[in-house]
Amino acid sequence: MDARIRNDFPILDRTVHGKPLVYLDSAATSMKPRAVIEAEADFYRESYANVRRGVYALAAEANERYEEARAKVASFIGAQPGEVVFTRGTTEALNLAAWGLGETVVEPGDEILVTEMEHHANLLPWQETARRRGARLAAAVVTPSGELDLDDLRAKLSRRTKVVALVHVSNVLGTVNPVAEIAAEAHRVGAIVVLDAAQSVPHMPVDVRELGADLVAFSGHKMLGPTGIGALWGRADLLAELPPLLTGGEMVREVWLNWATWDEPPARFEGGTPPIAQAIGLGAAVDYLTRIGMEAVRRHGEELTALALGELLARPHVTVYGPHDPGVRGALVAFSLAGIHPHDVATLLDQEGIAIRGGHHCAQPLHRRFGIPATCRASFYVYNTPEEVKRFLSALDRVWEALR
């Protein structure tokens, strides 16, 4: 990757605890290039006002520039801007679907399919989908190797299954799923298939009609974009039978005492004031990421694992999860060392001034199916180097020595 792109990130300038800042905790969020950080603030300072409300030219520009930043969400996707619903982020745009899905698809009696390795973003609004409708809840069981095991999901899809919820790439395992497979498993008993794409999208080429799925979700703030900005992408014929999580202003066509008729989508689902200038932030960061290239981005990032990876598999302390070929996972590595408490090692690690995470990541069940109470995890970016990879291995062979 480009030297001059780390220069576009000015966080990366700072020093901590005296120390140069090496940034692995990406998964979690992403650091904001220039271009990004002055898209937002340029249109606080030029063109600032509602959106769908006002006639006057500010209001005007503004509307313009929100539905520009959809436009070029819904290309970078290979989808059309009506498909794309602009939400706070992953764990909103997932509990519209399952919120939605629950009022028109799932009856009492109906399964709804999800995977040990969900974040709780795609676990807990189902739990409460299956509770408040009468549905059973059961999960794919994840390999010992941190793999799917598609034949396990294959024996529990049934024609009860009314909806298979999983995760794209895993945020603890780096494991990428073959979604269009199980896509055309789901659907063949007839299962509305909904993707949590929050590591996949930021990090990989990404075209939703090859993938399969019937209703993406995923966030702006780990694709360089700002915090407070997601999308559901949807089938357009499933987005219009589905009705809103959030109800208020400029989400209808009529509204009496006593009823009130939706508008359609995308404007059905987005009540109130939107994130507007945050959606004009993911534009910007949109932008940025298409200059570079996605096919690049995923090279830079599967060599930065195979470096990580690589280095880990060979010190007999540290134990890997996930699959151990950088080509089929994400950009990122969960280890543990032996006897250490992840916790632990991130605080010693930060004192070098490298950051990464230890904790079980939003993913328990996960974690519970491996014995495991957290992991520690390192995790890349387009601003990281490999000099940085081969810093935090030298400082992580330090903690070893000063907690084994």
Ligand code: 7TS
Given for the second form:
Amino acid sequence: MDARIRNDFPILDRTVHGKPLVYLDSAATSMKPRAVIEAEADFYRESYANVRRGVYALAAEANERYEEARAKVASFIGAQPGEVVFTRGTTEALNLAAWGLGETVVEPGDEILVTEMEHHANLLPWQETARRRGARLAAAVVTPSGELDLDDLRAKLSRRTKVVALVHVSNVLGTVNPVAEIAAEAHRVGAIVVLDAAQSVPHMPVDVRELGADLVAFSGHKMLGPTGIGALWGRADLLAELPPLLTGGEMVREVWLNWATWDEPPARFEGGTPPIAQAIGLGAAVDYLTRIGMEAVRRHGEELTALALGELLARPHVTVYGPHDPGVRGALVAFSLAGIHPHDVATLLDQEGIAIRGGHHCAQPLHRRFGIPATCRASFYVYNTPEEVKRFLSALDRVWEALR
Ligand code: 7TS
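Right, the form predicted on its own is done, so what does the form predicted in complex with the ligand look like?
What follows is the whole complex; the chain from before opens it.
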């Protein structure tokens, strides 16, 4: 990775507690390059207006730039623009999917299959759908090494399974799930496959057609883009069947006092004024990542993960969660130090300017599965360097010496 990339991220120049910032929490959210900050600001400065309504030149220009951003996001994941619904992020996208499939596909007595490694964003919407529709929620288990137990998943698939909702890359274990294989099996029983791609789309080449899922959710803020914008990709014929989650302006055809007809996707799912500047910012983030190349992004993540993983595994007082092979992981490592609470580790590292996350990372059932309340997690992105990983590791050794 070109070391100059770092210079594109103004925030990385700052200090924390008098020390240079080492930001290792990109799995929570990523920092923004100047190109993204400027794209958003330029829109406000030069082309700002609402979308989908005005006939005046500025409104047409704003609309053009909003739709241009949609086309960029679509091409980034191998899709058509009409299949990309802008949402506030992964959470909203998954709620939209769970609501829509609950209304159209899930019947009383049916099953929804999730996994034990889901982020709450891909669990709670399905709990709600199951409760609302009188369906059953089942979960495929995770092996001790942090992989999905595919035999268990297969055993839990049946003709009753209407939806299989799973994460592509676990935000705790780093596990990369074999989505294409699982999707093929799920389709064999007629289930719809919903993929939480919040931790994959930012970090590796993703082609929705190759994955074989039917609906795919991700967030802009984890891929160098602004907050408040994300997307739900859906197979066009499936999107056409789904009802909207939000009703209101600019998502309808015809409105009478007692009834209305929905617009076509994606407009149907974007009721109200959407996050226009944020979508344009996400378009700039996609341009930025495309310039680096997603293969290079993945390689860099793998290199930093391999470095951290190798060093952590060599320390007898450190427990690492998830697969030990960096080649089959996302760019993050969750770990714990024997007998020390993850919050204490994160707090002491912060004193040295190092930002990692300690907690349950919105995956409480997964932590319960491993019999622990929390873990520490270091996560990496394009702007991180091997030197930063080494600084983190030596600071971690000092934390261990101080608290053991
Ligand atoms: N799914 C996964 C796998 C995630 O990692 C996250 C956010 C979400 C869904 C929700 O995304 P949002 O953009 O809608 O909030 N994960 C994390 C995390 O690991 N630490 O902070 C947020």
